[in-house]
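Listed next as structure tokens is one chain, alone, in the form predicted on its own.
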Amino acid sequence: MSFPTHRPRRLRRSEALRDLVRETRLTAAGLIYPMFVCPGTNVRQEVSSMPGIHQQSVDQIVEEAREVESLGIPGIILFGLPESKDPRGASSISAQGVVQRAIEAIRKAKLKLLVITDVCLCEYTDHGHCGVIENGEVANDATLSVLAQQALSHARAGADIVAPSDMMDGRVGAIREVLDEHKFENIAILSYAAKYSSGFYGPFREAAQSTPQFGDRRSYQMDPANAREALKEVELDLEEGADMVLVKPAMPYLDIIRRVRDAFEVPVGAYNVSGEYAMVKAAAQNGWLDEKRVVLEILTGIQRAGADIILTYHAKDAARWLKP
């Protein structure tokens, strides 16, 4: 028998054993902020259910920015609230937009952050859909040299890596073409190659403007009980060029983060998105959970499941709590 000679126990008995023989690290080096860009000058609203979180004005993104710099979180990603909205999404592709100029002033304040852009239609056509609508339906291929154009406007405003979020098929090969056509070859793609359709959302498309007006988004959005098709699917846009992938939503999907992990010798993100931001906050102000334990719970389980990179709102407290 083995015991008493094997005690698990005996590594546990204080900080210094556990901290020692830790397997998995978590550090804000691999954290990135979600931000949300809208327009104005000295604007800075909070979106009412995700406390702490906030639509700004080009202005205060560069003073958050600043914040998050100083934390040692080594990127952000933006999504944009524009002016105007259309059919079409017109305005994502502006030098003038939100998303442009906010790339263009962190660059200006010569801020040591990559910057990442959130690459779809959603917060920018009027109907509130991922991509151009024909005959009743999301378009796929129309809407993929809209896509394409906008992930080359946020590039030449000095974007370091383009994350098209909308699955429509081709869209990652649509877009490094048309980047490297204009000697973009640089600019990196991090795919939402496995995004579902999630009730996780809610919180998001009251900070992003972007709920459809009509229907769902499941014709385009994977369906929550399948494994096997993420894998296709990133499969697919490392093919077209994808140099990351991200699954998405995270916590109810560690499985599928651990399956791609295993099956790709390529970074692996993961994005803990609004309504797991919004049910901890929830939680936390009613008194029915510590905020700091559940929240690096979650964060350290993401990275044990294999995500090389987490995007999360709890970024910036993250980054205070894992501090020496």
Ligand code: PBG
Given for the second form:
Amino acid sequence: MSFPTHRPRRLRRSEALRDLVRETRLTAAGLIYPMFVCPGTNVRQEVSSMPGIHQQSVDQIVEEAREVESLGIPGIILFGLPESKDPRGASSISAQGVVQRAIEAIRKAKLKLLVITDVCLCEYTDHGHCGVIENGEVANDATLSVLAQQALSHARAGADIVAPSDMMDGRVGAIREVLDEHKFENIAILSYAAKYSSGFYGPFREAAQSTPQFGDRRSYQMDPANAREALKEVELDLEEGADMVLVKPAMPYLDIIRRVRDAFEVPVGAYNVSGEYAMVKAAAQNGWLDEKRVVLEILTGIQRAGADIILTYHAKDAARWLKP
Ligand code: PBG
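Requested next: the structure of the form predicted together with the ligand (the form predicted on its own having been shown above).
Now the full complex is given, and it begins with the chain already shown.
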């Protein structure tokens, strides 16, 4: 039996009906806001390709973190722009590093916000790669101890969750081992398990000053054409001790989010990255798209695909728009 008995439009007649039968309910409760910490005081420099997003010194980070918390967003993820760079990313493990000091300042301000840290070398190496270089290549095993020490320094400063984004093999296990050795067995690992080698990271590399000085990231980040491989990456990271996993970017990889959600029983996050944000902002500024409408549609789509957690530069705007 079909039309005229069945009329799907009956349930779309009013907002009350549409609201009653809505399958995906987007709230701020799953959003994470990314922030960029730089040296100095009173620094607040907008990233030109990411309108509304700033590189900020620790004092300013605390102020914006307070605002983020007041909007009902549960957490932030911190990226660092260090004072100095070298081949091994030494500034990434310093207790005096920008990220470490930002975490401490947020803790001191008694914010309840979850503090997640991005664990990677690309912002801290002079060559801009996510690992140390040996014989002209990004050396996997030699990078692991630096990543683990970086994660440990974040935990010591008071981070709740560490999020390795480097895509070295074995880094989750290496980080878990060092955290446990130092009695940080309760610090969770959110691994960027399925991170693709993507053109959508362009604006981020301006924001984080992390463009590779030679070559590209294709020898460690995933080929955009592969889906089965994402499931393998997730499986390996979970075996090594990841508590949650991320798919990144989000919009071109909704199928990956769905497959990971269906195949594993852990929280799944998606990173709605800088290039996805920049496209929406540019179109909105030209009057070509209704920003509020498309942002909420994008985030709803990412959640509908299966993401429990969404890292997004739109988090503050979305939280305001979603306020009951
Ligand atoms: C660092 C890192 C990157 C992003 C998050 N962590 C950049 C990269 O891998 O080049 C991208 C985030 C974004 O584009 O918003 N490894």
